[in-house]
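The chain below stands alone and is given as structure tokens, in the form predicted on its own.
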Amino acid sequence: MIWWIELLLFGLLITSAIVALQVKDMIAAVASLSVYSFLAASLLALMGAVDVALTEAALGAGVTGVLLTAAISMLRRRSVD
């Protein structure tokens, strides 16, 4: 019945998965990976496991992205040389 939205999220789900390993930017990797989890999130919601999709939602995309940026803004992102 609503095959065509579970096939869509999924294809943005694996579109999202290849952007955060191919770009560059660590800030732009975590803010993709957190794309990832809300993708994921809907997705488990939409085929009915609505306690899953919400603790995705809440532990991948929420604490993890804020915990890995925090993590980064604490790193010396330049060289010295």
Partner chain sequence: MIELISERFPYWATMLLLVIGLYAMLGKRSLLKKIIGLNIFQSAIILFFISGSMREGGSVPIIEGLHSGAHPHPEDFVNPLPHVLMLTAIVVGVAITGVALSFLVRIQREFGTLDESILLEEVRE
Second form
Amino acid sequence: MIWWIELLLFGLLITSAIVALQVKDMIAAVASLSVYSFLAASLLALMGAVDVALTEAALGAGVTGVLLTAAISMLRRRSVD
Amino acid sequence: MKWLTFTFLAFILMLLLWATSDLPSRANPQSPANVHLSPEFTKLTETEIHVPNIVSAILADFRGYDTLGETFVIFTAGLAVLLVLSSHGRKKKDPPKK
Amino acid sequence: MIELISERFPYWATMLLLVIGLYAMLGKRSLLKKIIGLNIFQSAIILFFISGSMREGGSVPIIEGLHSGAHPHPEDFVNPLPHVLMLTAIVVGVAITGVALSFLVRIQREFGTLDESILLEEVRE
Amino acid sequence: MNQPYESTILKFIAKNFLVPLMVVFAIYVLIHGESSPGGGFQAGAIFASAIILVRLIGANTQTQGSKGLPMPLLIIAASTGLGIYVVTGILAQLFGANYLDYAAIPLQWFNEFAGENRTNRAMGMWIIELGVFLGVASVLVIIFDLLSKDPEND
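Now show the form predicted together with the partner chain, given that the preceding structure was the form predicted on its own.
Time for the whole complex; same chain goes first.
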């Protein structure tokens, strides 16, 4: 059991979650959330769930980030005026 | 108000960590989740469906009704976004505050 | 001690992530941060289920050499049922995020802010 | 999206290399969903990512911003995906089995035509994953289009 790799990945996961919540810039928060999703996907692949890892990498790290970025660009532009 | 939130969260964390001590140890072949229902799925995938990917077989055949409901959920989400963000009928009311 | 940690730490880490997501949904004032917290909460539950699906000596749930007459043994694979449940949960989670973001765009158009306390004041008036 | 960043090499690589690769990978994941990791959801997500990438490339230039798949076509595609799923279930009922029991649908002629050795259930799984693929891909593109649309320009 290569459990220390999982321990390292879980540590990075918790760190990126805290960074995504505490940073002020929203684009940086979304980038950190994408990092979080990709770390979660690699962790799922390490646990043997390849289907779930593929879905998480495509949907969680890709589409969610794009949707959040689209919404933030609209919201920030609207809040300036 | 801040301390109330943190107290509540610490309470929840302690409760959850206490609850994990009752779970079976990880990767235990004799844990209840591993001995019920999924060996049957593996055997039926070999004999009945005859496709290599067990997850795909369960998703589309054994739990096909579940996946049908989920497709309905996604379709409904698309319709909800369409209804919420379509700009028809909004301009007749008061314009948004600048 | 090492034995205990190596067996139990995924449970502890996922519970900690769950509480972090819950903190974002309870304590943050920006509604966008609440949505990010919702995503973290959901990923924590997915990781918890998948780490419960592991099996000693099990491999990826794909039967190798099925068409050439191999007979699989159920103990050779990890438990595939939680994988299916979490697969549907991820896709539904993205749909939830889309609907929530559309609500946020609409709130921004109507009220001009995403701050929770200001929104509560405006709704009370 | 305040100031468009005009980098032609990025656009060239994304349009001529990345988008075709993503489309091919999506179709591969859809067709090989039974024998390797993948299926309708993953293929739909990857295909939607390819379409969204095309939208992002064309977002800054005036010529391509309004092109692409229009909204009624996307809604029709989503409904078609859901319809394939539901009709497959009803078809199984018409052949005398339970709802969504693909073993009753006679699909062996396709196997003999393609020279494959699949069961009826595998063929039924392939059909409904096609429906799921259409539904997921078009709904994700619908959500992105509506979220990135400026309401005062239309």
